[in-house]
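Presented as structure tokens, the chain that follows is alone, the form predicted alone.
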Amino acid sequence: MENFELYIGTKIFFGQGQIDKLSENIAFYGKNVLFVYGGGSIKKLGLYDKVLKQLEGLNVFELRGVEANPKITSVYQGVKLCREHNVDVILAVGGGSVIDCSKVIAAAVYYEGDAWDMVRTRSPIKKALPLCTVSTLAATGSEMDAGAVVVNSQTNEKISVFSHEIVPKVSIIDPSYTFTVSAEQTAAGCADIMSHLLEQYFVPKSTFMADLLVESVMKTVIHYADTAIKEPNNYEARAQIMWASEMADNSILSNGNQMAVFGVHGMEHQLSGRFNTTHGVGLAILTPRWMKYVLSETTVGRFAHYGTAVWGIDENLDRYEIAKKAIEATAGFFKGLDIPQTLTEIGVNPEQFEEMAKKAEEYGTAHAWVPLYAKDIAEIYRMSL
């Protein structure tokens, strides 16, 4: 079992009506609030008005229109507002993109240079504004983790940053706020959650406990995803998926594992960074192809374990047969959620594969569970057409 450090710095208020806890918790951090959100969905949901009511008596400045793949230009706007108005605390209301954008803003306020340089060079983040969140989507788990991603459209780059300084201080997670999320977004969110779990599972070395924890959350997503999509107002299904989202991406499940880069994330960032694809959709397309590509005598044991533990495949079968059935089950799960199955369907241009593959390798895929170099990545892209 590997050494680890665990930092859970987020105070969680989970369940219906927890928005009422926002006022006292955000006021703790100061009077000047930057309220960050995306499009008009929170207004249609009635959440915008609820939030403003909770912020009565505070000085509120708004940053609206954060994109689905958050752009560095939105970060620039947010930093400008924070500095102009001496913002004390940032409130992000929305999905992972809004929260990620807010995290980068919180850190960039204290960065002396250009915010993109901070991201591109992964400069150490030593200080950030406190961040509170109200989540409206089950997907990234950004509400209680230390990571964020941001896109530079001019350079076609999507880059992640990590720091304990940007972990949200308070997160309100009310599953009923996801009732109006479309079937497509719900499905993509479930794929995103599964990818975070697979990232912790297909590693050089795992522990008995971590395997059981990750497997249980995978099986939760598999069990409830279809219900959440077909019965959008089913609170139990939405709540289970929402909590799975939080648990899947903050290291709680995989403490003690020997972790490695998950190549699928690096490959997908090229899709959403260049073609503005939905992150979860890209992950769902690439994941089964990645599994097929890396299946070998070295990896078959892990895939067979995954097949029996998660998908209930007969352990008495040949291990290659179990592994292949597990990969088929994974692909079938994504297909059953009505997620596009090929890069062609989502308009990805294969002429850029070689350049994308080189950029993906810079993500660190050579240090993955199964090392992936540009030639490998380009082939997985081609397999996904």
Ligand code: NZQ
The other form holds:
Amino acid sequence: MENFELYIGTKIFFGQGQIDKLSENIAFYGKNVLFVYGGGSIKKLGLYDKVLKQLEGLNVFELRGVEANPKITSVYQGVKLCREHNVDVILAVGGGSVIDCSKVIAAAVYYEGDAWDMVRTRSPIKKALPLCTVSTLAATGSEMDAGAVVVNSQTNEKISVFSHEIVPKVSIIDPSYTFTVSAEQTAAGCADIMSHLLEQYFVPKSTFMADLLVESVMKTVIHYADTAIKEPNNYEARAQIMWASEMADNSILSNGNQMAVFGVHGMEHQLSGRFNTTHGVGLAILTPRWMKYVLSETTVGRFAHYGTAVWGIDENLDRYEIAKKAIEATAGFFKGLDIPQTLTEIGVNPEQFEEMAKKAEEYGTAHAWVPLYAKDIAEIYRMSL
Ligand code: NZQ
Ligand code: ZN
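Based on the form predicted alone presented above, generate the structure block for the form predicted in complex with this ligand.
Everything in the complex follows now, all chains and molecules, and the chain you saw is the first one.
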């Protein structure tokens, strides 16, 4: 078992009606609040009014219209508002994009240069404004983790930053807010959760307990995804998927493992950064092709372990047979979500594959479980057409 550091700095209020806890928790951090949200889903949901009620008596400044796959230009606007109004605390209400944008704003307020330089150079984040969140979509786990991803449309780059400083202080996670999430976004969210689990399962060295923990959350997603998509108001399914999304990315499950860079995420960010692909859709397309590509004498044992533990495949079969069945089962899970299954379907053509592959490698895919270099990545993109 490897040494590890664990910082879970988020106070979680999970369940229906927990919005009532927002007022006192925000006020704890100060009077001036930057309220960040997306393109309007929170208004349709009636959540916007509930949040304003909780913020009564505080000075509220709004940053609205944060895009899915959030842009650095929204970060610039947020930083400006924070500086102009001496903001004490940021409140992000929405999905991963709104929360990620808010995290980068929180850090960039204290960064002397251009916020994009902070992201691009992965400048260590030493200080950030406190951030509270109200989550409305089960997918990224951003409401309880240290990561944030933003896009620069000028340079076609999507880059992630990590720091304990940007972990939200407080997150209200009410699964009933996800009742209005469309079938496609729900499915993409489930694909993202599954991908986070797979990316921390296929690592250089895992441990007994971590394997069991990750497998249990995978089984939870496999069990509830279909119900959450087909019965959008099914609270239990929404709640299980939402808590799975937090567990899948807050690092608790895989403590003690020898970790690696999330390689499929590295390849996917080239899609959502350039073509505005929905993150989970990109992952659902790439993951089974990546599995096929990296299956080898070195990796077959791990795939076979996954096949028997997660998909219940007969352990007496040949290792390669189990591994191939496991990859088929994974592809079947993504197909069952009823989201696009090829890059062609989402309008991505091969012209930019070589350049995308080079960029993905630059951001660390050579340090994935099976190292992925530009030539490997370009081939996986081609397999995904
Ligand atoms: O903008 P609004 O109107 O709010 O609509 C959003 C958006 O169009 C809508 N939505 C959100 N909650 C809703 C809702 N619609 C109806 N009812 C609700 N309750 O859903 C659309 C997608 O929202 P978005 O926030 O983009 O989705 P998600 O939560 O999947 O976030 C994706 C972003 O997070 C990044 C992804 O790369 C992508 O940029 N990631 C962040 C991570 C992290 N911070 O740890 C890790 C992930 O691997 C991922 O990279
Ligand atoms: Zn993800």
